[in-house]
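Only one chain is shown below, in structure tokens, and it's the form predicted alone.
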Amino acid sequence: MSTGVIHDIGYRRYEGARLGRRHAFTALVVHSLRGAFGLGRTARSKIVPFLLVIVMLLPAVVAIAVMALAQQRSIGYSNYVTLMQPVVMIFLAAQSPYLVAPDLRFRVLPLYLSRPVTVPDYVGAKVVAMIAAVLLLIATPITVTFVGELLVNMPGPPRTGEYLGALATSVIYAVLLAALSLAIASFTPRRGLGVASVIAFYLLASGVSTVLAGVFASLTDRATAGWMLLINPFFLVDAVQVWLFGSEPAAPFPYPGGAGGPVALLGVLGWVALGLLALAARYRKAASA
């Protein structure tokens, strides 16, 4: 007859420090804004965010050029994410998925909610993490070109202005861009789709608010042009940087005037909320399933 064996498998208590949800916090902040750069991650999952900071840094490196051998200013730090907006927008659908679908699909969902970290703590740092890759990847040329012109020493002010103002759109543009991204790849935990579907959701609202703002201004209507302009984010976020900064706009048609630039703002803030709050419904939804 056998006889039972206790095993030592070596298992201990924790007795250090509990660190408690601030911490959770900030390593998931962490965590997130170095897997949208494929830090942490295969080399394979490094090509695509470190290819397009190679090209929106582009720019900035013809832009010194010009201004050290022509003494010429080619690009405006105002207009510089407008110009880039295709690259933006392959970023944000390329990464948006990465930072919520693997959670959802694996539902492992739970395992980050048992304790201390909450609903709000888990979509606040993802937001954040998002928000803050968004702000490397358009914020880092803006402030290469300056620091260029800067060492170039172009004849006359340097134009600190238009660069601190873009520098404050730019936080401005993440935060947009961030939640609207976020909120519609969290909708499917499929990777593939969720690229898809941001996409998508960009190119047809740029294409919507080009071919509406290119009817009406064929019909002399350049008024309602202006404001279909604002259907695509990129140039809603340019129409409250021309109200708050008086810098020159980037759309192909003027923006509305009076109240265009407040009705501006109230669109990004908008379309914030209904993100973050798109966001914090579909993770209460899958942390009860």
Given for the second form:
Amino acid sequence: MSTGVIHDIGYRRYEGARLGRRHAFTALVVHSLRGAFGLGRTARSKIVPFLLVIVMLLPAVVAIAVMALAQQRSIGYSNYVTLMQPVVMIFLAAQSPYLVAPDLRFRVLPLYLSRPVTVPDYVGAKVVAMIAAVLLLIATPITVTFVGELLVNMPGPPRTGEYLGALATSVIYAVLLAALSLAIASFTPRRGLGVASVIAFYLLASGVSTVLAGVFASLTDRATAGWMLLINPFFLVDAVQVWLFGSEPAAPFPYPGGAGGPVALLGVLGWVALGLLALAARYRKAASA
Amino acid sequence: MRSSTILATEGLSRRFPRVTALDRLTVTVGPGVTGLVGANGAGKSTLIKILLGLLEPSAGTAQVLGMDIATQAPEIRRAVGYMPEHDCLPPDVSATEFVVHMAQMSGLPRTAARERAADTLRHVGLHEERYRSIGGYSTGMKQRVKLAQALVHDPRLVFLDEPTNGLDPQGRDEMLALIRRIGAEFGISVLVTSHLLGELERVCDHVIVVDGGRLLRSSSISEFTEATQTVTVEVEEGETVLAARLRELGESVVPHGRLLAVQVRGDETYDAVRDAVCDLDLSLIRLEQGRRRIEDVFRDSAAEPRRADDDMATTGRGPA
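The structure above corresponds to the form predicted alone; please provide the structure of the form predicted in complex with its partner chain.
To see the whole picture, the full complex is given below, headed by that same chain.
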């Protein structure tokens, strides 16, 4: 065929492989995960996620520099996420609506559901993609810092235990934050409104938590103040981390002792269940529309 | 009797709280291009959604490609394609990316999905523009992308819901030609809906007419256009009187404006027309062999209850 002539070969049947639902699920996870970082989308939609990734990495870079130059450990692994919670919140608000809103707004959903993809497949793939996106955002800087610590060869043993605890906690953060953010975002097909709803939820939760904890602390009721901290999803997960891995609490007041740890874990599970149930209800309705 | 059955419904019903969208529909569809005709709200889209397993029927059963909709919906969805009536395209991706993604959702591996997407977009007539964002497309181009995503996984049957909606006359012609090619050249069976009867006549092998969720008629195009021979009669004036006289003589007459379509029972029909015109002393302008169009069938069924009271309405393209 070196003549360079284009032949119209007519319609060809597809005789190749037809893979199952698992393939479609994986493809949808990858597609959504790439989309969460603006990959495969316009150049403009890459700006925000990449800016946030860079901002998340800045403390890690600073920490490595301090370790290399001053031989001092500055930022811990266990409190990295709570320290950076505004950045994480912006990422959740900016990117979670992208995963769910366009398919609802532009009515792409029926095209998925007229294929072997089911509603649970679709919702599951979106949740898995968002969990992976949040995990990449928060686990990358923690891991970069740890690799830095190993390379710099600090005096004393490396903080491997704290790092591994923080990594496990990152998974809990990712699951909780992804389920909540997607559930909130899925309730409006408009992306702008979704962004506002998600950010409002986290600001409200952390604001209410800070105010109430402050009030009870000033009344010298530090036990109640500790419970109030758990209204903030970030401190809720941190309380679980303190309980499970014995890390230093990141909050201004100590978390409630005794039943506090198990209750925080139950709280995390409750939020995740609520988020998933809300998503299931939302999509059951959307699918029959 | 058709050699093979593509889909069959049996007493299929769907009741919504306030409206019955499908009412005991029993119909069989064979290979080729089948038109599903009915006014808006006649139950066409509801039928397609039930066949895809997106909506549960209130009663009745159906088989698509020999598979039961109640138990084999995933297998059905793997083997069919669906082009919805409504917009369903995200604006910020290119047609290529979108169709590749949809091919993967149908189970095609990534490389195969790329190849099939390029092929299919070429077949529906999207060329260089397929790399641009869909947001900037014309209605005609968007309809082509919607069609491409329905064909990309090489289904055995496609459901096309109002594919000519919103297109200008030229776009409509091109879409209809494409549908004809899908049925004839690609070898994919097509169920295409429209509320415009005339356009389906040009591409369908078989037409099903539904109204208010009920089956009005299901027959092949040849039956529609040949079995029901008519003769068109045009007189200078007095067509009302002529129609009345012909009916007295036992002929069935359908007024089409100033023309009368008279159903041919045999040679006696021609004699009846001749005699009636002579008796009434009318000036005959035209006496012509007419082939009934499928519109007439629909008009008949719609006008039937009113025929007694001398209804000369000619606008009845079907119940609203």
